[in-house]
Each structure stands twice: as C-alpha cells, then as structure tokens.
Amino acid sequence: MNEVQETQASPTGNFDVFLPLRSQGALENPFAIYSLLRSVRPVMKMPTEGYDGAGVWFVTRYEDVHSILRDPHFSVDRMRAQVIRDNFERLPSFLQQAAQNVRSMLTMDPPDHTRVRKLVNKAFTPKRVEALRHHIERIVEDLLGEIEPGQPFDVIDAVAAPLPAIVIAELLGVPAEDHRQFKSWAAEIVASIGQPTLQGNRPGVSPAAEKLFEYLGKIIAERRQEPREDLISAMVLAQEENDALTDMELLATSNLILLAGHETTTNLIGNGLLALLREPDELDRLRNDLSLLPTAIEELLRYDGPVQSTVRIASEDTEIGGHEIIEGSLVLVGIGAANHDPAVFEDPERLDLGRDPNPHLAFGFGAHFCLGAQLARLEGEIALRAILERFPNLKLRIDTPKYRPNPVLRGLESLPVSQ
C-alpha cells in the first residue's frame, strides 16, 4: 500500500488522481495493485493533500463497480464533481476538456444523452455491424498482405492501429486515406489522459484536439453542401430537419466516434494477441478450434481490457461498501479491477478462452454501455482469426512490450513479432 499512500498531489502543484496507477510497474501489471486494493481497501479515498472538499474515490470490487455503472444517481457530468470545480487549473488536460469545452455523450446525463445516443445508435445496430463483415475481412487481408513474408513486423503498426481507424473513418464519412493523420492526433490526445500538464492553445484543449476539431469541422461543412451515405451526413440532416443536435454536439459526437471507434479496438487486438502469445497452451487451443473465437474475444476483453476505469460523480449522498460518499464526490470506477474480482471470476488471473459465464464489464454497463461494442468484437474476431491463420509460428520478439503511459486506456506502444 505504500505506493498508493505516499503518492499525493501537492496542494500548489498539478492535481493528478491517476498518479498511483502511472508507475512503470502499474502500467505493466495494474492487476496486482487492483488485487491488493480489493483485499485491503476496496473503496479507497484517494489522497488529495490540501483539499478538504468532496474528494476522489477508487472502487475496485465487481459488486460496487456494477452497481455504480447502472445507478442513475451517479452522473457522468464532470463539472458536478466538486474536486474538478475547485481544482480545475490543476487537472489533467483531458478532464478539463471533457468538463468544460466539448461535451460528448460520455459526459452527458439524460435527457441529453438519450437524445444524442438514439440518433447515433442507428449506425451501430447488430444488423448494420454484421453487414460490414466481408468488407472488414478484405481490409484485414489487404493489411496483412503488405507484410513482407518471413520478416518481423509490428502488429500494432501493421494491423491493430490501421484496421479500426479505416473502418470507423468509412462509417463516419472521414476519408479513410487520412487514417494515419487522425491516428496520430488521437495518440497525442489519448496520451494526455492521466498527464497533469496542459499544453493546449486554450484552456483544456491540446494542440492535437484543436487540429482534429478543425479537421472534422471542415468535413461537417462539406456534408452540409454535399451529403453522402455516411454518419456525419445523417447527423447533419437530423440537425437541420429536427434540430436534434447543436453545432457543438455534432462536432463532439463526430470526435467521440472517431476516437473511441478505433483507440479501444486497437488495444483489444494488441492486448489480446499479447495475452495469447504469453499463454501458449491457450493459443494452441484456439488455433486448433477457431470456433472458440467469440468466447475468446470476451475473455481477452476481461483479462486485459482496453478501458481500465471510467468516471462517475455522486449526485446525492450515498454509501458504497460502508463508506459515506457525499454529493459531488468523484468516483473512479475500476472496470479492469472488477474484471479480475475472484468473487465473480474463478481463478481470475488465468486466461481461459472458454470461460462461461463471463459477465465482464469491459464495455461498461447501463445507459453508457459502449455504443460500438459489437463492431469492436467483430473487428477483433476477424483480425485475430486472420493473424492466427496466416502466421502459424508467430512469436514475440521482446519479453516485455511497452504499454503506453496511460492508466485509463490500456494499450501497447508496439507489439514486435517474428513469423
């Protein structure tokens, strides 16, 4: 517990509630810290030196995480958290942005969340997602075909990063050939999560976010003049005909779909393949029976999921695990910790590709359940199937691939392999 107890924010310095989870050891294996906290302090008040208001809590038990995610008395509106209002200038830049400048569905409560999600949900129905299967398979084959036979390659750069970026760009209506550019912006934006410094051109917005907003704004303007069969055009039409979205909501929603639609899937493919390569018995099990892929994807999401935590704010006084959580408290909801809770998952540190049941919370739960969950599952399944079939002797080239310095969105910087 020393690492957690001794990591405190200076009252005059940067305010960084994620600091205990950003050490190199925690980035490589946060699950050891989660296990300790679940056993000793499953509902923990994070140290906020010099601050006496409604504080920050970290919740790691499945029962508590599941309860909070489905409870409408916990808000996603960051500005309802007293600690954010009182320490705004000391917050990581991504929290400043989410709280004040560009509000997306992630930071909207009903009825605004319901209104916006209902509009966007039409593009992610199971029928529409399944209709993309053959197209996604062709994209994967094209990407794998660019890999030099017999030569080492980086799975992230070759497949895990470009695949979901291309798919979501086409769905949204962003030129797919620009995927490397917006992937670069996304990487810079995501890297700011958990980082205490702010380098934006205006409060709360990073230079990369400024560029991405400008880029999307131009595409939105083009679709107003010449609509196409894409999601941006559909949202523009809904705005003009039904006044369903404000200009800022249209921009924020486009930005959210573009970022969330590929970052998390990149992490699913990368983290998932790394887990398989480290567990040769399970890898052989899957190679010998690819019909296991659907349950394998669920287990990989549970075992080393792309999203480790999310944020909720208590909108009234409540109690969690015997602790009083006062109105305005910010709660870090430990999704990754919940997915390794032995009270729910037998032998949770073991990778079991046939695990059933598997009620993981990798995509969240309740009203804010991930909109693109089915698309992520489909892309992950297609990508892993193609990689395993094309490269029967795939091996890691380094023992410990490096994770990006991000305690919330968990993903690899690279995954070097040999054929």
Given for the second form:
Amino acid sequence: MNEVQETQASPTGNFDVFLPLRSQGALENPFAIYSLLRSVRPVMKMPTEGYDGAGVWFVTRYEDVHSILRDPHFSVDRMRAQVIRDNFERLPSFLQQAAQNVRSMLTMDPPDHTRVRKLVNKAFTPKRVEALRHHIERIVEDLLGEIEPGQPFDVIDAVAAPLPAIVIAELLGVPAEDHRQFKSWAAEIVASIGQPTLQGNRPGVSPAAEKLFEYLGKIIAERRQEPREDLISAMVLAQEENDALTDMELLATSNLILLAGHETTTNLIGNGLLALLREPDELDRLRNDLSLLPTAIEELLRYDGPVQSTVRIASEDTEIGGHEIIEGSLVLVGIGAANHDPAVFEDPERLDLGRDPNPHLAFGFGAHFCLGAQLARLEGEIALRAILERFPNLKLRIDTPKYRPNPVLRGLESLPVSQ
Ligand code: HEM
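Having seen the form predicted on its own, I'd like the form predicted together with protoporphyrin IX containing FE (HEM) now, please.
And the full complex, kicking off with our chain again.
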C-alpha cells in the first residue's frame, strides 16, 4: 500500500475545518460568511468527514464567544481535544510542539497559567509600556525616513512589519538587527497556525521552529552568564531566585512573546490603514481630529482584527445555544464574528472611528486577555499618526490588496500606496 492509500484509509478521515473560510472571497471578506452563519447556524458543528470522535464547533455570536472565553470549564490545553489527540501525528510539527512540549501560557490552564503570566506581566505594566513611547516614535520616524519622497511604497514592508519586530526584539533582549531573520522564521511558523487541516499532512520537522528555538536557547544561555536589562534576563533571574519557571517554560515564553508580539501588530497597522483608505470620510474625520486616535484604534481592531478566532476545549459536557457540546470537543471561538454581531454593535459593517462604547473582543477576554494589548495599541497609534501626518495625500495603488491565506491570523501580504 502506498502512502496516499494509507492516509485515505486512516480511521480519522481527511478534513479541513477552515475550508469555508479559505476561498478568495472569504479571505477578502469573512464577515459576510460570519453573518450568514450567525443567523442560520450560530453554534455550528464543523464537517469532519470520516471522523466521529468529539467534534469541532464554530461559534459566531458575541454572547457565546464572550461566555466561552470567561468560562473556566473551557480549557486551552490542546491535548484535551479528542480530535487533536486522535490526529496528533498528522499535525504540523510546530503545533505538536506547542500542544505538548514547548507549552506557553497561551496553552496552559491554572495554576501553571497563573504562575507564568504573573511573572511576565511585570514587563507589560501600563507604566513600563508607556515608557517606550518616545523610543517607538523614534523607530517609526527612522523607518518612514527611509521611504523615498514622492515614490510609491509598501506600508507592510516599510513600517508595519519591521516596527513591532524591532520593538519586541529590544524588549525581550534579542539583537534588533536580527529582526529580519526571526521575522522570516516567525512568518513560516505563523503560517502553520490556521492550518490544522487534517488532509493527510505529513508532519515533518518545521525547520523554522527548530532554528528559532535554537536561536532563543543560545540567547537564554548568554543572559544566564551575563544578565542585561531585558525581559529574558528578568525571567532567568526569577528562575534562579525562586524557581518560578522551568527551562522549557522560559523558552516557550520567549518564543510566544517573540511570535505573538509582531505578526499581530503588523496586521493592526496594515488592516487598519487599508480600512481607513477605503473609507475616505472616516479618514478625513481622523485627519481633522487626531485626538480620535484612541477610539479609532479600538474600532479598527473591531472592524478588521488581526486575530479572527481562538481555540477552547470543553473540559466537561456542556451546552451552548441549545447544542450539547461533549467533553473533549474543540471549539473555534469566533472573535472576528463576535466583533460584527449586530446584537452588540449597531450597524457593525460600518467603520465608525468614534464608536463608543466598543466592547470588542479583538484581544480576547478573561484569563488569557492579550498581555501585549497596551503595547500593540501604543505602536498602532504612533505608527498611524506618523503615517497620516507625513503623507497627507496617501492613496491605495490597488483596490483589493491580497490577504494572506490564513483564516485565523488575518493580515495583508502587502499594502501598496502612493504618496
Ligand atoms: C494588535 C495586536 C494584537 C492582537 C490583536 C492580539 C490578540 C491576542 C488575543 C486574541 C489573545 C488571546 C488568545 C486566547 O484567548 O486564546 C492574545 C494573547 C496573548 N498576546 Fe496578544 N495580540 C496582539 C499583540 C500582542 C503583543 C504586542 C504581545 C507581546 C508583546 C502579545 C502577547 C500576547 C500573549 C503573551 C498572550 C497570551 C496571554 C495568556 O495566555 O495569558 N500580543 N493576544
């Protein structure tokens, strides 16, 4: 029997739960699909052909998303999902590692989650983040200064990608000049998120993940010898002083912060600027009153957020919207869908930069609420302000810039503009 036949004969079947969200139309505008699902099948069992274990669900109503995110009966430990256990060998290797070996706080439940998060939280207090303001402003000015006056440019390449990579590298204490290198590893790894497609994938090794772990491992060892004023050194110190972190947790945390901290912020700036350029009245409104920036950032996060869904696993039998969700079911929690639910947001498809209140869930909710939310907001605000001030005639060069083929982490491949 050849390999393909073996895979087809697998008792776990071949399926891709994200299939409905992968078409070009859905990548361009997933909100139309969310809206349809929310009205006809707000708690939907995803088709998993050939697999009859505890299934996969997709929830699209704000009320359900909000309640699952704060419900301690939903776990983040991927290994509690039957579909993951049953198909483990066929998952991309980075997801295998994240689920089992290199587990970060994102996939930990209390009490481990509480312990690790408390430690890292110290680096992200509002005061510490605000202290980075001038530094971030300088990085943005330098990046914008490299753009040739009068010439077209790509916003992603020029600012949205390098800015968060440089900031997070400096914060963690990895050399900022390496940002292009780990950006490219990160891009490869992040592409595997949103690919829990069980279509006979052969796991293989992800060379990017291995290289990134090796790279971080080396820096951790260096900081152990010679601590500096950075987050990795602070974590090493905490580890030595009170046994607060295991070696693996230290590596997983550094890795999580490096990855979580930049692709998402790149997409806040990219998706956000695209939305503004497509809505000239709102763009003018903001240009005429930059004090709107804080509510504008919240609205851009709601309107076209970088994280469209996350995962929870039912740790006991439960019920959502009249459906029985059995223990071990995996729930895709529709953050992007919730943020467009008309039951909570009036006229949700309209961009309203002054929207208030705006209880969006773009940074999640509850115990795993994004640790970097303040930093992302600050970077987004500084970058958008500087771009709008420097380029008063900014225009899109193409009507429909392409989104990356990733239904979970939503962002543009490029954003070509003219000055
Ligand atoms: C606009 C940019 C960002 C967005 C939209 C975003 C979104 C999110 C979301 C939705 C979660 C919760 C996931 C879940 O509940 O399963 C999360 C968690 C997290 N984010 Fe962010 N994030 C952004 C930027 C950042 C930055 C800049 C950092 C770090 C510097 C960061 C670090 C983290 C960490 C460490 C967690 C895990 C927290 C925990 O498990 O307790 N994020 N983020």
